[in-house]
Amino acid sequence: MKKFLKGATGKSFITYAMLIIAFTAVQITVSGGHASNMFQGLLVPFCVYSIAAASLNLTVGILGELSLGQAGFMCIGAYSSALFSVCTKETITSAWIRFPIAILIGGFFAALFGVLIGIPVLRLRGDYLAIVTLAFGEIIKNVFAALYVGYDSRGLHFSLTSQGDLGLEPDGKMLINGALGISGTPKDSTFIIGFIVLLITMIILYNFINSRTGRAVMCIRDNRIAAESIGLNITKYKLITFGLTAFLAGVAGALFSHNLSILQASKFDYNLSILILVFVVLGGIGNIRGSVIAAVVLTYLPEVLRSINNYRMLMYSVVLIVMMIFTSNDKIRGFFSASLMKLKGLIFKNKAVKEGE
């Protein structure tokens, strides 16, 4: 048993283990009238930035490049998943099947743009990669700001000037209205749904860290000339981690689109690649289970300093402070690990007294 915890397989099953604990106390504090409407409606960002976030360490911990271009991704997952649902809400109407085909939708084309954008982008290391990305996610940004698309009997109408030049006829339909978005998305989203498909994005992220593409991506990291030297293709394997990532990514953004009465391009600008990255940062470069503890406990943690409107943002300052001092000194961090490992070894050690009385 301890040699199965110590392993990789032991890792991702107590990842797996922490989120059942942690949503069934979540559900039992919500069925129970113990949670304010404040943490409710939190429940489904947690799952929506502890995807992102955690797709995003694939990228920057695991396969070792800089990558800013996560808004972006996310922007494209949640246009296209609104788009495809405000079109079959009337013809779709159960949203259990709606819904999780609206995801697939939008982590398709999210992982499309990935791969499209990779090919050229991935030649490119370190700083020149993150500016590269950065820029294309706010040319998909302006790009959806900017669109004005309808439709009337003559079909779909696209234009990138104005709402009057798509010429709809009186009884057209508007699906998406420049700035101002999409209007009328159906609020699919659910915690339930939300911590699904979290579940499912660390299975995904676990066997593929634990594939042999992920350790040939992982050699890639480590040391390039050695990979190319044994034959691997460099290309080949940042292009699969880039749109795993950008897949992911783009499930994320439906599930905030999803959770909106109206998208709206600007919530997509470079602040929210960098906030995940922050999430990755903080949880521990290449650590998958701290990207989520990070994305949850950050995302909370100014909610519950609003009361304090002062000095809310210095209190998050120094937070931020103490968590990055802990995740990046190995000696705070082997010192925890020895405390814990010694309380479990008392827990064992009173357990097997009890059993052998």
Second form
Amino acid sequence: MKKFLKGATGKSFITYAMLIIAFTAVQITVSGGHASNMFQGLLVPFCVYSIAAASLNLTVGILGELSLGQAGFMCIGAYSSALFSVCTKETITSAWIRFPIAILIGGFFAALFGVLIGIPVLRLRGDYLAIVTLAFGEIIKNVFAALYVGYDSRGLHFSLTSQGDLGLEPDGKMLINGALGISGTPKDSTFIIGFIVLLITMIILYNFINSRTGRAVMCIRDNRIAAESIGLNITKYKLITFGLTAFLAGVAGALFSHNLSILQASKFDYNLSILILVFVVLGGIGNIRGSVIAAVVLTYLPEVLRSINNYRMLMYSVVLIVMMIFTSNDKIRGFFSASLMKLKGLIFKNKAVKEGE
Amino acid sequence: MALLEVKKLGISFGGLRAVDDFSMTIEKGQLYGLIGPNGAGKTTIFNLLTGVYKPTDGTIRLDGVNITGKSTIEINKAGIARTFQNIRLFSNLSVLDNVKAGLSNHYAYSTATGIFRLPGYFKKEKAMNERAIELLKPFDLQDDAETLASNLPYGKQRKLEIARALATEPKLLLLDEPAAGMNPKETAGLMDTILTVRDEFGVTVLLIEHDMFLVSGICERLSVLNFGQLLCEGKTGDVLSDPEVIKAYLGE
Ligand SMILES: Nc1ncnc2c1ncn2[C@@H]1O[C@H](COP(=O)(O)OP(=O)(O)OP(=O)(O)O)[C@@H](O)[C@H]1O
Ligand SMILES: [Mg+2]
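Just the form predicted on its own so far, so send over the form predicted in complex with the partner chain.
In what comes next, the whole complex appears, and the chain from above leads the way.
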């Protein structure tokens, strides 16, 4: 049993169990009326950021490439899924059918862009992916902020300048209204759906890592020359990984957009990409479970600290530093686990002595 | 037909002619040695044979197929696997997973099969695990299967590299200084292992080695390289007693 829990499958099962326990605890608290409005409002964002961070960790920690464009992929997922839902909310009335399709659409378009970017960039060695994804994120945000889409009896109309430029008929309908974004997206994102999607994301990530493909990806990360020498197709595996990261970021974007009444592109800026990268780094690079914990803690904390407004950012930065030290410094980690062992030894020894008496 | 036929191979790095007019023929099943002083160009020849470097001149044929200029991946699939002078393991992976990575192309299943844990996943992974353990046994590594590769002692790391290379089912196995850093007892053990591996797995072996005890003990034929050029070639006993070779090794 102990061996099982230490193995790869065991690790993933511990994570699933932790998530299910946390979910149950939250459900009990909420239904008992003990949760504040602020906390309830954060439940979907917890899921969104956890998915975004865990999937980014696949590219950063497992593949070993830096990506600074997670917000861009979320943006594509958010817009494409919201567009789908806005257009179909009258025809498909059940959210349980409409929303899963919307989520898949969000993931699909994000993955499509991921692969399109990946094909030229992932062939190169070096940090080109970071540079290109950084530019990509900014371009996507600005294009969506300038995009006007509407439809009338003559069909769809696009413009990158203004609403008037579309020349809509009077009974036409605006779908994307430039910087004002998309409004009227059905609020399909609930905590239950968010949790289910998060759990599926974790299963996908763990299964991917503990499969032939995931193993090949880690080989490439550890030693590219040796990976080539045993016949592993570097570009193919990098593309698959980056595509999966983009897909899941798109899924997170879809959850995000269906939690807001107005979706604006300005939300998906550089800061969001960096924030998600911070979750990954602080949760531990390559540690999928850590990403989720970091995403939840660091999303919750700034909101809790609002009550002590003046010291909010100070506290936040202290937490960042402490987490960084804990997750990335082997010596300190070793020190704490060693003292933990000592403590255990002390307790058990005392017990033994008592039993001996 | 010879397994490996190298004709007039050459490469230049800027002004340096690292390998020049190098030819070599290795028969199936042979245990062949490539020796020469430091900087002679031995590792460069391995890099040429495996497509890490593209030759400026010459041709390489494996089992009659021209593999000159092909990529490392294609050459591995064609049947050449290697180890490295500076050990290159997948250090954050377990010993077992290092070998399983080598088996990857022969026990293929799709990424989707892996993610959705379809029956193919369990079947292939089980077969892969069994095969990997079989590959670890000749190197006495089966008890270290769950150890992280980077936590292995040096000698075992070298052996793991050989096991990983064998996992790709090569026709020709290239070993770059397999005994480097081993003590005489470990070297003697390694010599036995190389012979067993050759017979059990039916591979042809080409090895680079400075340890003359190993070279004279197991190599059937030798090529001697000096300043990128072939100095002499022949049966091990004849080559090692050649005055030219002794001069190249000991200096004037
Ligand atoms: N990529 C490269 N660029 C420039 N010069 C190189 C490169 N690779 C090898 N060389 C040069 O080619 C020559 C042969 O090097 P090589 O590593 O093949 O020697 P070697 O016979 O394996 O030596 P050793 O016994 O020390 O391993 C050396 O002078 C080396 O500096
Ligand atoms: Mg060398």
